Amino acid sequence: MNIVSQHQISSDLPAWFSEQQKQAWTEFQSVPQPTRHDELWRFSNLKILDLARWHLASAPADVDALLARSRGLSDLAAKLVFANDRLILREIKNLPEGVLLLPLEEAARDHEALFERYFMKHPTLLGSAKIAALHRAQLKTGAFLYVPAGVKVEKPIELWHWSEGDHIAIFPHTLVVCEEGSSASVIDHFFSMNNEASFVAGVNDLIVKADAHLKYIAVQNWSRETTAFHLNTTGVGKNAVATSLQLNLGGRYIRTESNSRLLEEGARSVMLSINPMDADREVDQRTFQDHLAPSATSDLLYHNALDDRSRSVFSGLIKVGTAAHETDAYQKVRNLMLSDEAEANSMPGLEILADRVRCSHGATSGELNQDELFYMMARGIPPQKAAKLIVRGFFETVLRRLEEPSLEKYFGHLLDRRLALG
């Protein structure tokens, strides 16, 4: 059966739990598709909505497969490892005591109140609320990060996310909580097995207390016959910052939405984006900047390349509200075309409720700069290698912004697989 009409309770879970399950299926049922109507799907491909083909993954079939290839950084704090909606794999290394580290259903079980408080607290509002609401309903098991006040988090946390099997569906999930002063660096990697299609429906929620630092980053390396959701919300406290970083390797259709809440004063948020894309894959972005409070910086740096027949959306908002006076935010899509037949369609936009604010936006669409692709021809570099290291220095700018060179090198490893550099 498929994932619209079939509804299974985890076992796993908490009675409370399942039935806020229940509800969430029914609020599933009962919200309308988007239509070419809905502002928060103008120019997006609405055919991705028919969730009728996709049905509930089961057991993976070779584990240690997976695990062989769950295999990131060298030096790490701790490792969840998920397959097809079910851990297989818990390795704490350097954790300081008080950090919490735990698969969904036993933080929902073992520390009720302090899980309970935090998970999906704030509606999605940039156009998936449908997808959000299957994804509440059919979720099994994620990744629960609590880091106690004051504690700092040395070394990264991975998070692995696999789905294995044709026409699956999953539903990774991630919760952190920083409390004030402390700090963490995460990772979470979304990857497929095989070329087999799926179907993801993600969330991730952060919370990043006063004078807490987070780094998230999200390496989404589907494979190309998968149609991925990834919806974010992040909370910024008082003089906190918090980092994040979409990775986009793979996937057919990948929606990503992300929306972050400057809380408090002196609240920073950094929001990055690298998107490899060719074929006929396409990225679909919406994002939200929301300044509730004086004195907050926003930053937001997305950078597409489009080859061959991709397409990329982008619909942006920064809105300052009517408390947020010496408000810096800003927002630059920068979309380097490499092909005739590529696509990129770029909205961003403001609001502003305030007075004494310095706000930005923009979107430039440009192609590769003939003088650099002549220099390195004139000096024996090939024209399809000489494009590819152009693509990569256009986001090794993205990459600069994590300002941590042990997580600047291991991504870039990554982008040059992705474009055969190496």
Contents of the next structure:
Amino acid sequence: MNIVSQHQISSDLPAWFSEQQKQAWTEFQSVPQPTRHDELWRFSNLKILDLARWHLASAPADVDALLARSRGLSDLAAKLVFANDRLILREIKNLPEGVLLLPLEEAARDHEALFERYFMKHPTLLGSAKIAALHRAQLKTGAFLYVPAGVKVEKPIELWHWSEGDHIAIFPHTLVVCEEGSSASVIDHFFSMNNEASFVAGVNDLIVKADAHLKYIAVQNWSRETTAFHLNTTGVGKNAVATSLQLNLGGRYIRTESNSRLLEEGARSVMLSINPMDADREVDQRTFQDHLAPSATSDLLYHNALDDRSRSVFSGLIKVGTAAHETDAYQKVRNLMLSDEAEANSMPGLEILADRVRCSHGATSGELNQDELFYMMARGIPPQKAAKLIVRGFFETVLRRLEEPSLEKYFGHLLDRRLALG
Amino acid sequence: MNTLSIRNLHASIGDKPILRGLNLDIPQGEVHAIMGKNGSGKSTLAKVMAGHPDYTVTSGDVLLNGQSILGMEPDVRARLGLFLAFQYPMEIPGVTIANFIRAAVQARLPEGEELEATEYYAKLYAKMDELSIPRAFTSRSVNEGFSGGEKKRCEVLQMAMLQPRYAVLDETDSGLDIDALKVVSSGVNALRGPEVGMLVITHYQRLLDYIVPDKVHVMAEGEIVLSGDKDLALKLEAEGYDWVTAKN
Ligand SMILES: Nc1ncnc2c1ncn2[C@@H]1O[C@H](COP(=O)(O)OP(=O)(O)OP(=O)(O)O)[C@@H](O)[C@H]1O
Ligand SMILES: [Mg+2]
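Next, give the form predicted in complex with the partner chain, keeping in mind that what was shown is the form predicted on its own.
To see the whole picture, the full complex is given below, headed by that same chain.
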């Protein structure tokens, strides 16, 4: 049975939640399939919407092996590990009083009002409403992090979402709520156990209230046969800062939809993405910087390095609403073309309805700088290694925007490994 | 045989000839200086020797200890022991000095041999101290946001770490204040020795007070037009280049 014809509701979930899932299933069936005439699917590969290939995942076969590989930073506050939409590890080392880090079904059961207030409250605007409905209907578990007002979680919290099995589908979910004046860093890993084809429809929602600080990093390393949707929303309150980074290391076809809402005065959202692309892999990036309040900042920086026959699509909109005077909004996409056969399509967009606004947007595509390459070779570095170093540097400039040296170092190592740099 | 020999070298960019039959021998153990007007082809000579792809060598040869290097890729030439300190060093965003130099040192090790990190950093820090380069520079991107003088110091740092057999320094003194000039010169002098040949391109006689050359050459329109000892530099400083042209 595939994910389009079979709707399975987990018995772990409370009745009110299951009821919503049934509605979501109906919605999934009624929402029309996007076509290439939809603006939000321009240049997209519509093959990824062929969903009948994928089957609901059964329990993972080798939990020990999965746990052995769920190792990230050495110094953590807590860790949750999910595999095939089942919680396989909950490790709380050092979480301050009042912080909740729970699998979703427990949050829905034991903290109903709190959870209900934030769970999938914002509509999916960037093209994948049908996938979002499917996610909601088929969801079994996920991570819920709640940081109460004023609480600072010093060390990072790690989440892992594994897929294991051929032609299976999983529906990872992460919901983070940072109350007023709190702070946290979350590293969300999306990994495949084997090089098997799989399907992922993930949702990540970040709610960052006044004066709170959240760093959220999604390390995506799905198998090279995986089709994945990652639907992200971020809502930022007064003088709060949300920094999110997508480190897309793997996957065959990755579509990310990232919607950042600047809800109150002085809010700041930093949206970063790093994409080493090769072979026939494709990344489809849809973004929305939605300025709803004055004096807020959004700052998007996406770096794609495209080798072989890989492809990227970027479509981004900055919208400065009528109330959003004194907005600072930036959008920068850089495509580093490493092969003649690679392809980059960029569609930046701007809609300004307020006054005294500073906005810039732009997409550039360029090849490796020959003078940089020569400079490195003149030091004895072989051209292939020199090219890798330049690509690594191209990504490093994004990593630095995390403004957190220990995290930069960790992700730097992952990139070194990905680029086979010793 | 232990010489960097430039034989009747002709090179063009596009179809514009720049080097027009240049001859020069720099034996190991000697320091030679080249002076010459703006646009006379000094940097072109340096880049042609290093193998810059924009230039075409139309005739002549460059021999490193008897071996022609013109058919070699730039990185191969560098690993053979040729070093060029650039007049305008490139900025490489996101690549730290430490990682950059490390890759260059690593490239000189035999296949499969890994650079020992502690040793590498100990050596790097020692050389940085000698050149009065603050430690914090190791984590900055190569040349990005560096002042003119900092870039030149960084070139000398790379040279000190790579210990070439032949070094070409293209206006490494330009943009240096007096103190930096002394530091950089002593860095260069530290590398001098019977095993090393150097070619120092400069506009200023002042540098040659610190790095005293064995020979001074004057370049004009892509050729060496006059050679002499270090006093030639003083003469040029006093009389200008028209004196050379008039003399010929
Ligand atoms: N890429 C290029 N395209 C066209 N002309 C070039 C190029 N590079 C160099 N040239 C020309 O070649 C000539 C020699 O330049 P080069 O940089 O070698 O001079 P130089 O002696 O180093 O001058 P300076 O003292 O100003 O550094 C100049 O006329 C310059 O304009
Ligand atoms: Mg020059």
